[in-house]
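Shown next as structure tokens: one chain only, the form predicted alone.
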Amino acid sequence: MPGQLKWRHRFQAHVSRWTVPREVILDLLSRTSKHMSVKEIYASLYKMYPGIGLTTVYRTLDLLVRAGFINRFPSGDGQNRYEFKSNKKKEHHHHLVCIKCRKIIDYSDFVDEELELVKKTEEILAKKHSFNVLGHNIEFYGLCEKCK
């Protein structure tokens, strides 16, 4: 209950409301190491909160991707996944996913050496571009070793 007290602060700075849907999956998403796709989501919410649409689901990630609780990222399928976003450096980390079978692996090697390059990626773009970055995604698409 402390992490949701939180979320809830968080969360109205962003927006006004704090709703069942936006607390069950942002809870969903803070439990599981999964990569999950909005299918995945609404079929686990479903069982304990049949009133839940789909259409709610799709909102409220997107709400919370924007308010910078999740990540969002492709999987190669035409799917997006969703993760928990953590704020600790020691838990940042990037994707390997596999075209094949879909697997997706996190990876944390060498993130203190990507994060130096986005740094300064970042930068670049921002004044080039005067846009605000607020944060990235890195994904590998490949094979991994079973399906190579």
The other form holds:
2 protein chains.
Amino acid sequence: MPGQLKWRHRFQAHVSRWTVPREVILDLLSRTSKHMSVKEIYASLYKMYPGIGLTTVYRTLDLLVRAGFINRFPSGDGQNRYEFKSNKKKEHHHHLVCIKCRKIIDYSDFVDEELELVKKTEEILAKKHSFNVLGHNIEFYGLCEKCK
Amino acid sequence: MPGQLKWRHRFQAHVSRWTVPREVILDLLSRTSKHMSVKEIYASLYKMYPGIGLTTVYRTLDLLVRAGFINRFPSGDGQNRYEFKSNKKKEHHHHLVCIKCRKIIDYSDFVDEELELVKKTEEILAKKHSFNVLGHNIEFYGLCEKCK
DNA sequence: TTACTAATGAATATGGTTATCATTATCATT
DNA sequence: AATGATAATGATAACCATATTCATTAGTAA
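What would the structure be for the form predicted in complex with another copy of the chain, rather than the form predicted alone?
Zooming out: every chain and molecule, the one shown earlier first.
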């Protein structure tokens, strides 16, 4: 499949070997729009690939984050969640986290204004604090429809 | 001291008893501009008040967050950090976190533009997703002057 | 001062993530 | 296709931040 070959190619800039766990994990995340926890990812993979180890899931996710394939963000309940990073600009979004049921809603309104603000901020920060900005995290939290 | 009495008064809207640990923890945070971890807070208090328990530190911080006295935010290394919440609008700020040495820099540039964006976003989100926005977190990650 | 009970703190549990290390599997070379 | 160097894996256990339990202590209204 072309997608996988493409991944493999991009991947090999970061690691030397193309392995089954790496492909399976990347594949799973690329097919869902959910914000999955490690537990969920592990459980999901276990059905298709019972041999997989939890350690490998952690390591691979870390790798994928570093390689820029996926995003990691804290979901507020002490664990991280992961999502496939789309390269389409339109799909840039942030999260709305319900502090009660932990439901996560993506939103992508005001992306342009936001991106502009972020860009502007990053430039100033780079100058003012000699800080090399690599990423940002914007989250709104509150109560969702059902929980309020 | 007037500050403490004021706190006590505000505090009693949330809890029924004014205790030494609560005063000491609130006092410590109000006197520093640092973004302290639980470990740091505990260690610092232990000098002045060796009897204090780690559990109480956790419980009290939780209480102070809920009561609106302090902010809690994830520092990216798996632990939370806490800071005294100023009621002065001018001191509204966000964080610049170095992913290497974990140094945190406050910045408060573009506060007006940012607040406007945030306000606008909150309004839309409330309507569109029936979401009751209670707060937000904005953090930039990257490398500080020394680490890059 | 007393009595009620919220708050504390020591000990323990929990849950997410990381480190260790023997085993396995990938891939360049043959 | 077979080999061999070594990167990657996975089981286990460690680690660390945070939560829970419960007997004891201490605020506060009376």
